[in-house]
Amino acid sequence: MGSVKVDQLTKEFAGVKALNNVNLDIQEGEFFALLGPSGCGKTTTMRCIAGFEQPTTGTILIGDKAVNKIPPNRRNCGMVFQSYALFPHMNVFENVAYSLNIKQLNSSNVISQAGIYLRLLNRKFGKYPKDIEKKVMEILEYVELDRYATRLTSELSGGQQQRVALARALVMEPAVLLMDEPLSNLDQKLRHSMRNTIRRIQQDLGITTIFVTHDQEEAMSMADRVAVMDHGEVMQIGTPTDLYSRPATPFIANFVGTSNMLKGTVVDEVDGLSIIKGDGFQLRSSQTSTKKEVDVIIRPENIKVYKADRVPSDASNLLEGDIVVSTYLGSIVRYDVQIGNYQLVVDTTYSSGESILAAGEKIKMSIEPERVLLI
């Protein structure tokens, strides 16, 4: 069983609480991401699950077994570290086979151990059993590195090294795969490619995967569910769609994607729509709130921009503003627009040949009421 349950987990370092009552329920076969800024506790949570940190209080279960007192090498977890932690003096084959050698070493007699030590020192001195050779080459073929088996890891690219680290974790057939920011050392194009590779392998194998990242794009594009953490606490757990469209707090709205955040007061409710007034704006929202003072969240792509004399008659929630900056980003044009004391970020789809509005130009904007979120 590869499910993972974390119950009321806390961790203190020298009296400082790094984790505060963390609760997670990760299903077997799920790709689960821990997302948050540096220092939020996501890596500490993973290290507690792996057994590299001992919780101050709380329980960790892998399957139906509590593992708090079980050492890391007996938790049936595979770990991919941020730095990859590959052995530079070993080639690709030897790096991947290392964990199988250690497993065999722990279960062998003295005579068999001598041969294992020899091949750990140098592959030329000790012959690998056929079952290990077969298993290692199969996993290397799976991650498309079989033709690099005899190459030193120092001679590989960053993406290839990352796949060696992944193969080394998978060759043990762990119940749970733990990945601690494994893509942070790669360039943007390679990160995108490796995201697809990792997701494909995870889905093919159906292995429970816990992925730590501070990059919201990584978490949103790869994970089935995401736990957003801040200051050692889990702020919200949900699917990427839930977190983006229904953030529970202003912090999550800002951290998961780009948001415009306005302070407003709910002054009325008309035809099932909340009426919110603020500095330089009045908006209608399809959401209701138990609070009078609210944070109004509007995603940049949900704002439609019109020239002042071309506003459609059915436009909702009209706002008037002045363009401060226009930024061409290829498929979109991003406008910074001043309304009152607020500067809104607006993303519009760009079509080849169309004109881009200039700084200083007056425009009007509309937002559908269902796109106006209240927190």
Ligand SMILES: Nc1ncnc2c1ncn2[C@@H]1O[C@H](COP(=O)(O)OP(=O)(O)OP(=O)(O)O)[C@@H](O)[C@H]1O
Contents of the next structure:
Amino acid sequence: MGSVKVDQLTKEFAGVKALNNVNLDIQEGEFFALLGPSGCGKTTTMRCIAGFEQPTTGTILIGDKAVNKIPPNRRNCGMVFQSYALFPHMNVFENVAYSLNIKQLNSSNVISQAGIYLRLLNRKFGKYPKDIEKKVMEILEYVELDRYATRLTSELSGGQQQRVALARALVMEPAVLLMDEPLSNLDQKLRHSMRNTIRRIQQDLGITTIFVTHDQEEAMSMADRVAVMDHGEVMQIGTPTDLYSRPATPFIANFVGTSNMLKGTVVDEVDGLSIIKGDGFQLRSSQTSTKKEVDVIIRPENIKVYKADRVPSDASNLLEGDIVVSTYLGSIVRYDVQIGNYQLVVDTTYSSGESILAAGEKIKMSIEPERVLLI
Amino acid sequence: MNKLKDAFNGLTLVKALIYLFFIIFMLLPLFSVFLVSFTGQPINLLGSLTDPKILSSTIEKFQGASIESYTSMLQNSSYGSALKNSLGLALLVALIVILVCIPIAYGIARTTMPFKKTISALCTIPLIVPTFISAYAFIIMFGRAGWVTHIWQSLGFEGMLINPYSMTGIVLVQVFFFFPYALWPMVAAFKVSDVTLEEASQNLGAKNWFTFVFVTFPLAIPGVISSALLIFTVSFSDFGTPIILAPSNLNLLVVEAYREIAGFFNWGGAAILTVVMVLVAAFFFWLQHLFTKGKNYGSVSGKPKVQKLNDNKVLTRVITVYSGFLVLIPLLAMLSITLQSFATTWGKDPLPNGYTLDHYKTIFTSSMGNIQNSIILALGALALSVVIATFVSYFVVRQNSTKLDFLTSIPLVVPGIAFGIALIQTFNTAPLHLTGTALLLILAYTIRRLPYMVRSTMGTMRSIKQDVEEAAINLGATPLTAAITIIGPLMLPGIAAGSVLVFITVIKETSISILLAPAEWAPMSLAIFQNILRGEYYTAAAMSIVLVVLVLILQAIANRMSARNPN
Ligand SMILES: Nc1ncnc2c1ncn2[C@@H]1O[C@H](COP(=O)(O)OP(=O)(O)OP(=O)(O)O)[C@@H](O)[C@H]1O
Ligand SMILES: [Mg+2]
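Return the structure block for the form predicted together with the named molecule; the form predicted on its own was the one displayed.
To see the whole picture, the full complex is given below, headed by that same chain.
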């Protein structure tokens, strides 16, 4: 029931394409992240799934059922808004109880409906039934907010508000949980702990979750799979490690982690290794490319650094360069190295006691052919 | 698509009902009156839809339609002179108000004048008083037996200082009681004028007065013109002052129209006058709109500029004394009414001969009904406008319904007397025979004051973020349920502020009450008006005081509320 399929979704606003042929296939129970720069259409995709936007063309299926014609209030997608969108005139308890009230409203006669409306308008006008109260308190306990049940939402901290929004969406037991940049309003530290909270709850409940973010670290650390979007199109879908080690485009390579990008030409193929020549370098890669002109991607941590006189004999893809900047980052040291016209970023793990190479030093570097990516 | 439609049906239905409301009770009457101005005889459009007989007679009337009535108006008939006089009056009042306001506006905006706060507060008094009461107060002061006249004559002069029953009297009342409408926009205009330009002018050695005349004032001109146009429209549409003060040889559109309908049942004549009134008011309203459009950015955007206030001792004191005089007149007018309401008798003396509470006893025994009527009618109009305004602001803000926005601002343009005539004319026969019912009165009040309510609710609506509403829908609520349970409660502050405004203006409302109220539903304003006509001045005064006190109390409540809810 909880799988989501987005099939050839295109959305135009006044003739301008915000989404162009988006296809997503999200498994039940999966934590799926939509990652991309601002304006790439993440929110629009999510709003189409939630039903707030009508697709221009394309189909959306939730649990094998096409939902295009189902209005947003009957899609059973729990949504956590970027701004949380808590009801400011209701306390924490009432916020969370809202969907349960609505459910009861839809299944009762006119007289009890009036009672529920009164209760919704002002808590003094009616008592909540036991089962609603129990359910709300359970979920509040779960997000560790039971002590705050009677607080107004404006009297909570950002992280607490975030958890109210989450509880409010979860209490309706949605088929899918949609979260639009839920952490972007929190400070750095809180963001880290909320990541864990969200991930834990998602795993606990096994709820299909779509998570929108423009923060690659967030997407990579939380999601089972990530879809990278740009200009309204899906560029690549894969597990975080997939995306990192086999980015489909230079854009993704850049967007997902730091990378060095060199332009080169495949000049030969020897023993299953491609030989690439570029401006001031020659590299061998275990990948093959159908194109001749290629982008060579090398992750900073895949470059080994040696002092010029201490190069091991089995080192492959030897390069020579000058350190321009050397930055100590705690567990790693980052060097900016000049090779010809390129400046490469190189990360080396740092264990205490080792000496750090200084700017101006001449060094040698090596890269395993498996780590030289061709796009 | 069907299910999607189902879900939105509730709101769509509400929207359709609101359109229907405006079409039947606003557009239809205005359109009928327009048609009648050509046929010269009442026509029944609603009836024509339901009854073929009425339809055929309507068609007959159309065959007799002509523009003769309009052409004769252009020649020198009494209508023509009424139009000329009304335009002249409005023009004169607008000009005088602007001239009178320039020093105060400058004083409040750009100087350290003493008693600035007090004077600003006193400047709101004129807005509280319905104009026919102000006009009546002028009679108490300047009339043949007025206390000003008494002082005037004891100083050795002949006759009266000012004859209130004249064009001069009308102009003076309107100037003294309408100037605050222009004052605040002008203060704003003087505030936004570019300070750096002024400083440049002064750096170049220009004198203060030179800077004012050639730099500050020209920069404020758009604001000043817009204020002048506003005053023009207000004066042109005012019914209360002329109906009390216009002498029989002074034709004014509003009075003429009232007489045609209330005295002679001359539908054709009243219709022409109505159409002319609406067209003139609409034209000037439109002009004013042109001038204000996009002109208030200075006050909205960015940081407030620090302005150097003029602290020239002589100048600021002169301005304070002058402003004091200006607000003194309305104050004295109200004082005169208060004295009269407590007077046993008050002849041609500076003070009453004795004091009594009898007049209040009288109104609280025999006229309690009028007070009740006023409150009930105002509450009715209030309830209706709350519902309509809430939904209208929802549709305008959320669904960008510019048509509804436009519809709800039409009443701003239509003078009360014109709208009253249109309603009487349209609803005085079957199938919707409402003339003479409290319902039509409530409908008229509602439509006329709806713009105030909508302005207030629209502001709050804009401040409610769309995603709060979407969250409710996402949690399973239909749009209608979300509107009732989330949007409604969040709009309460705006609704409350608008409500007080509507309540106040309905209680003050003169033209509609006088034209439409049936005897058994006579509100206070009608009762006062009739008392004045009958010469029962003391009870009229007492009732006026009750009305003004009621308005003051409500105003105080409103101020309290807006102080607590700064948005
Ligand atoms: N209602 C709308 N009308 C017109 N254009 C829109 C509308 N909503 C979104 N767009 C456009 O569609 C594109 C995608 O917008 P969307 O909000 O989905 O981006 P996003 O990926 O969520 O960006 P961000 O990270 O900044 O939130 C943008 O170019 C935006 O301007
Ligand atoms: Mg977004």
